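The chain that follows stands alone, in the form predicted alone, written as structure tokens.
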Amino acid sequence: MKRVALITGGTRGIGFGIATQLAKEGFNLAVNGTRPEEAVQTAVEELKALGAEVMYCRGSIASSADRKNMISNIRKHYDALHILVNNAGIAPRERKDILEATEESYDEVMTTNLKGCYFLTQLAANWMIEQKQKDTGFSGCIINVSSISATVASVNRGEYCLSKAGLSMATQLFAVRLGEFNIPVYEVRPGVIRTDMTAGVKEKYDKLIGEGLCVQQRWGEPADVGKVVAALAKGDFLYSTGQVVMVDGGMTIPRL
């Protein structure tokens, strides 16, 4: 039986790097956004073109209901999940110092960030320990996607730069609560990443990696942390749990 896993944010962006890779790497997915389903229709199709069977959980992680809607469908569909990829995330709708920065912002991108993902989480994790106490043979992890905004910062967008901090504690938490089940947590931390989110600054980026930002003079793309993400999830690195992937091209190196 293939194993299933559930990208949030996954169709589109980095959250669609990580489900073409884990399509290809043999997994079904459920692949959960905000947009109606016919906006989605065809990142589903080249997904399903893979050999994965293909679910669409609509919904915001924000949403306690949400949430819950999300996990009770894929147990109807496939009774499974063995694979919580924590990706969705928002940043703020507008860029302010944090000396002017609004509790609206502040309240809308902590509670999609680090609130949805961190009661996600343990709505999957429950459902894994019971599914592991069923069948010791079951293998699942949760695979939190940060950003080097957990470490860096940008007094433009705190807010942002908080909710990814508070994820990378998150993944440490429940890798020590999740320990005794044997289902490890981790944190892939991207760096300047080419998508959607990042299309607005390209310019700025462009010319900051010309002059040596990366050590990898180049943009990352969704497919380089969808690669991590599916080796992590494979079970390639099993006695790494709480730890954290850098995917920046050696951008947080520090260097003089």
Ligand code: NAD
Contents of the next structure:
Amino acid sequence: MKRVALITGGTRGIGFGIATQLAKEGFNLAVNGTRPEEAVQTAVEELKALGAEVMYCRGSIASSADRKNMISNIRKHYDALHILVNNAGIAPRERKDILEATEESYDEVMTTNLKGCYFLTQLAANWMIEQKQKDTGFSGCIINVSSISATVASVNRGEYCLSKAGLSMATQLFAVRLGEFNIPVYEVRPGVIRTDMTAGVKEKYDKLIGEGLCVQQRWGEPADVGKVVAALAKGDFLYSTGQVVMVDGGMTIPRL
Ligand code: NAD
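Alternate state requested, the form predicted together with the ligand (shown: the form predicted alone):
After this comes the whole thing, all chains and molecules, with the earlier chain placed first.
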């Protein structure tokens, strides 16, 4: 039986890069997103062409009812969940200085990027424990896609930085709590990756990357993140729970 991976926001950008690599590694997939089924058909077909069984779970990770629905649909369909990849996330609708940013934007970003991931992890973790107790051979893990913004301060998107710093602690909390069940929890921390999220700031980053922002002088691609997630999901880092894997082309190495 193929193992099953749920990737939130798995139909485009980094999430699709992750889903692609997991399909290639022989996982069956549940990909989540907020768009209607018709809008994600091409992405789903591409994943199926790689040999994976794919179910689309429409819903917002920011909604408690949608999170429960997603897990219960995966239970009905696959009756198993081995890997949760908390990838879905949003940037603030408008970048605003922290002296002016609004509570509405704070609530929206934190509810999606932190609360949504935290409580989806709670649901998945309880189900993984249940599976482990039934079958000691069960092998699961949880992977959180945070950002260099967990530690790099951008004062024009404070709520985003806070959400990713919080997700980093959530990784450690669940790593500790799930240790006794031998379910590792990891954090993957991308730098600047070429997706719709960064499309609006392309010129800015083209220039910065050209000037040496990253040690490796290119944009990161969704496949760069996908390959790291696939290695973690396959079980290549079994004794490294709670760890952060940087996927930032060396951007955060302090340099003089
Ligand atoms: P993206 O905007 O291209 O894709 C995000 C995906 O998440 C979309 O499919 C979107 O529909 C989905 N999504 C958004 N809100 C959702 C919700 N409430 N419920 C379910 N799905 C939802 O973004 P991306 O660049 O692929 O980013 C993916 C993750 O990587 C995010 O968590 C982001 O913060 C993080 N990240 C991105 C970069 C980057 O440079 N692109 C860098 C560091 C971290």
